[in-house]
Structures are given as C-alpha cells and as structure tokens.
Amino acid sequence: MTFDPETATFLIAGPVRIHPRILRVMSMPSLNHRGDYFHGVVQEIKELLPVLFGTRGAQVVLTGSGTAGLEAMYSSLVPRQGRVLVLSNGNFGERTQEIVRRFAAEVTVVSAPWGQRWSVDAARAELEKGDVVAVCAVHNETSAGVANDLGALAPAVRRSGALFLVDGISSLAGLPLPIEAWGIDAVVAGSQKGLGAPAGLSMVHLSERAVAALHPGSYYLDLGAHLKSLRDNDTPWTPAVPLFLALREALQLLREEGLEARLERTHRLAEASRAAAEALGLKLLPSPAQASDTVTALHNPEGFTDATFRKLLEREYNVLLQGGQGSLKGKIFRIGHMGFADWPDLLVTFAAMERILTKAGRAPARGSALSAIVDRMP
C-alpha cells in the first residue's frame, strides 16, 4: 500500500487530523483583514476562546506557531531583574529554558531524565529562597509523553508571588489545566493540538496581573499590542486570515462537543492506547501514573528500529505514528491521540502493530490488543 495523506490513519502528536469542516471554511476566498467580515470572525473567535481555556479575562490570537506563543509569553512577561525558575524534562522544557535565557537576567533549571517528572520538591525549594521572580514550565511534555503535576507545585509558586508561566500547547483541550485554581499568570495553546485546527496559531490567556506586568519585548509578539488591537476586534498586524477561519470553526465545533466531553473522550483512548500497548508487550517510557492523555511514548518493538517499524505502519497500512525528539530520537515512538482522533483510529493502528508483530514472531495472544481497546470504549 502506497501512503496516502488524505486517508490515512494519523496519529502523530500534532498537528492532529483536521475536522472536514474545518477544512472547508479554509477555502473561503480572500478577505479584506481590516474589513467588517473579518473583524465579526475576530469577535466571535473572542467570545469562543473561553471555551477552549476554561475560564474568561484577557486573551489573544498571535499568528505564529506555539513557540511563536512561548516567545510572546515571555518576551512580554519575564521579568528583566530577578531570579527565573525553569522545570524541564524534555525537548519542550529545554526550548523554554532557550527562549526564557535570551530576556532572564538569571536562570535556574530543575531538571529530571526524560520520560520522569521533574521534582516539585527541588521546585519548591528553589522557591522557598525567596528571590524566584517568575515560574516556567511545560504541562505536557509531549516528546517523553509525559503529564507534570503543575497542581502540586501550584501552592507554592502562589505564596512566593511568583509569575507563573504555562506552556499549555499540548494539553489545552487535551488534559485539565484549571487555569484560576492553579493560579496560573500566563498559559499558551497551540491550534494544532488538542484544539484540532491547522498548526500556524497560537493563543495566549493572561491573568489580571500578568496583564499588568506587560512589557515590551519582542516587536511581532509583543502581546501589549495584540490586547490593544483586540479590544477593535482587529489584530497589529497582518494575520493569516484562513487560519482564523479555521480557528473559529474549531472552536465552534468545541463548544459542540463539550470541554469535558473532549477531556473525558482524550483520557479514554489515553487509558485504551496503554492497555494495547501492555496487551502487545510494548513498553511505555514514563511510568503510567506520569504518562500523558495526548501522547503514548513507547520503547521501540524488541528487534525493530524505530524508523523500520514506522515504516511498515506507513507503507503497508498506511498509518502514520511519529518518532522520537533530541535524545529519544531512534529510541522511542510516540501515539497521538487528541483532538479529533476516536475509537476507529485506534483499532486500525493497533491492529496494523500486532500484524507486524505478528510476522516477526513476537506478538502475544491474537487480538489482544484490540479487545483492549474494546474493553475501555464507552
């Protein structure tokens, strides 16, 4: 079989498959981006973003992918005198500790392996020295499929009166992030993750005191600018107007769905992609209690690199799963199973696996792995 990307089974860990309606109001001829049509969708996109982050207050659209987001986030945010806390325990965290150095006058990192957890105690004593200015971390490392417990943590980053800094982009319409519980300052999401629209756009919520706290930074991102735009529903400069378009609709079809529908539906096929996993003797790389709703990170089949095994998934089922990143990269391969990803996908592809397996020798009891994913659909 010849791969095909208009009918194959896709899942990668972003972007996601795109909803056909989605895709269909991307076709939609050119638009006037200073004009009253374009800025109605502006509007309407304003209104819907609570949808997508949980909670209302100050939020923006930057045309520019999630890293176009964190940069923003930051550029905008860190403090230029002070001490920043940066967590990291994967290719995500060791990007924000890249971009957070170029505005930091000071930059601490607690770290953790790849596939674990960073420690919250190292955090909180980081924090309890007194002199942490702002909080920067990743919610869910995608590239070790790994969930942190920004939760936990939370407490203490409010009572040192810390800014806290959240890259979201992974698990915004993916994993609960409680926004206001948690105290968070500042969150990204990216569009082609949970979200499901086309990758291209970033959105940012602010508190009340990030919003305060805003100052100058990057000229394209500089998010004072964006909010100032916004309250005309309008934009500072030249937007990709068919990735509004598609914006929109996504979170239009969102507010269909339900926030916690689309949360409950990613923790089941989460919970089904583990258990087939386990059902094919494939090894998950975080521990299962840290591991990720958006992300299944597995070992490599023994006697299978990873880019052979993908392979034969894309050439002869034509399924098409994604690799490892930085110092996983050869070692692992990663399931996404967000957004619009559902029950068929996951049938299909681990089907595809246990054949292969199969072949080789090296697969348990046959449909084992598929009467798994039955067992945990609703």
Contents of the next structure:
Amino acid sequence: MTFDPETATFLIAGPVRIHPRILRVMSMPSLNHRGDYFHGVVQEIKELLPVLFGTRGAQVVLTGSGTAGLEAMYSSLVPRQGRVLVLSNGNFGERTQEIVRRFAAEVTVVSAPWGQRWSVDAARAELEKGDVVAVCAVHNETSAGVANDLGALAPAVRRSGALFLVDGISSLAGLPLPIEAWGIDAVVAGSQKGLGAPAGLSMVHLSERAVAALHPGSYYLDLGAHLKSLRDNDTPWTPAVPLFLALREALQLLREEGLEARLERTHRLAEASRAAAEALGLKLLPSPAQASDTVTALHNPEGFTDATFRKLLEREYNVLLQGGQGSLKGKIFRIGHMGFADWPDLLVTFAAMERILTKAGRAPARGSALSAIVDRMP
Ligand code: PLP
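Alt. form predicted in complex with ligand PLP, vs. the form predicted alone above:
All chains and molecules follow, beginning with the one already shown.
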C-alpha cells in the first residue's frame, strides 16, 4: 500500500481528520457575507460556542489559525505596564514568549524542560512577589504531549489579581478546561484540533473582566472590534465563509455527542494509546501522570530514526503520525487522538507498528498492543 491522503489513517497532532459532514457543508457556492443567510450562520455559531467552551460569555470567532487567536488575545489584553509571567515547556510555550514580548513591558519566564510540566510552585513564587499583571500559559503543550496543571495554579492567579490568559488550542474539546472554576480570563481554541474542522479559524472566550480590560493592539485582530460586530451577527472584515460553515457543523456535531462524552472518548483513546505503546516497548516522553490526553508523545523505537519509522508507517501502511518539533525534532514522534479519531484508527496504527517492529526483529509479544486497546474499548 502507498500513502493515499484520501484513505489514510490520519493521526497527526492537528489538523485532525475532518468528519464527512463537515467536508460536505464547505462545498457551498459563494455566500454574501453581509447577507441574511450568513448572518444566520454566525448567529447559530454564537449560540453553539458555549458547547465548546463549557460556559457562556463573550466569545468571538476570528479568521486566522490558532496563532491569530493568540495574537488577538495577547495584543488586546497584555497590560502595557507591569510584569507578565509566561509559563513555558515546549514549542508553544516559546511561541507564547515571542508573542507576549511584543506587547509587554517586562516578561518573566518560568520554564521546564520539554516533556515536563512547568512547576506550579515556581509560578506561585513569582505571583507572591505581588507585581504580576498577567499570567500567560499553554494548557496542553502539543509539541511534547504534556498537559500542564492549570487547575493547581488557578487559585494563586486569582488571589494575585493578575489576568489569566490561556492557550487552549489543543485542549478545548479534548481535555477538561473548566474556565469559570479556574478563573480564566481569556482562552483561545483552534478549529482544527478537538473540534475536527479544518485549520483557519480561532475562537476566543473572554471573562467580563477581560472584556473591560480590552485595549486596541492589532488592527485585524482587535477583539473589541470583533465583539462589536458579532452583536449584529457580523464580522468586521471579510470572513473565511466556508470555514464558518464548517465550524457551525463541527459545533453541531459536538453538541450531538456532548462535550463530556467527547472528553471521555478522548481520554479512553489516550489511555489505550499509552498502554499499547508500553506493550510495544515504546517509551512515553512525559511521565504518564503528566501525559496529554489529546497527543501522545513517544521516543522513537530503538534502532529507528524518526524518518525511518514514520516513513515505513506512511509508505507501507498508509498511517500518518507526526514527528517532533523544535528541539524534539527527530527525537520523538506524536500520535494525535482528538476530534474524530476513534478505535479503528488506533487498532490500525498499533497493528502497523507491531508489524514494523516484528519485521525488524524487535518482536514484542504478538498482539499485546491490540489487546491493550481492545481491553479499553467501551
Ligand atoms: N498552541 C498550541 C498549543 C498548538 O497546539 C498550536 C498548533 O498546533 C498552536 C498554538 C498554533 O496554532 P496554529 O498552528 O493553528 O496557528
């Protein structure tokens, strides 16, 4: 078998596989983005967004991938004066630093090696100094497959009075993210991860306090301008219309499944992936307790480089996984199991991995990975 993008088992860390219902709704003729039909689409999206965020409030959709949402959040909310705390343990933590430095007067970074959570104690110690005006954190560090412990840090952020600004791009609709309980002021989602729509839109939820704190930063990504237009079911600039149609369908699919059920399914798939990897003798990058439920990051099997292993999966078995990023490039590979990823995807992927390892003489116990998956199926 050779690689065929139309039929591949597609488990990269996002974009994820797109549901056929979502694909179909995008093949509409051009719509007038200032006409009644499209205003109706925007209104439905507004009504559906609380299904994704798990709460109501000020919520906007921006044309632009997740990074546009991050830039919108940081440019509109990072105070121009005072010290901003950035928590970083991977490629997206580094991106946060780079964006925030463009808008903040002073930045302190609490960092951890890629593959480990940042230290809640170290972050608390910074907050206790009393001068932090905003805390910026990635919830799920996609590059290293680590879920950071935002919940443990949340009370200290609230006590400090700092704004709590979160990159939830690979966690929303994949990991529990109780925005209100954790006192999060702004959080960004991407269309191509847990929602399973194509890349190209970002969604931002804002607390009342965040709405009051908005200031003009970027022109195109001005959250104030987007909120104002959305009141009339409109967008300030020409939106990516087919992607809005896709988002509406993806949100409807999420409502039909239910957020809790989506999170539970993602969690079970993650547990099965970790168990199957262990059965094949593959080592997780993070410790199991810190591992993400949306992305499993694994060291390359002994004797294989990233290129040889993933190329074999792709060329021989039509299975697409993802390599490492930044300093982890070539050292790890990642399995994305969010959105519409499901049990057959895991069964095919791990069967192919077992076969590759067996042919290379590294025979794991036959069928052990598949048993680990089957045992965790509902
Ligand atoms: N933040 C996180 C945690 C991500 O996983 C990603 C994408 O993988 C981004 C930011 C960047 O999003 P995009 O590539 O959609 O701009």
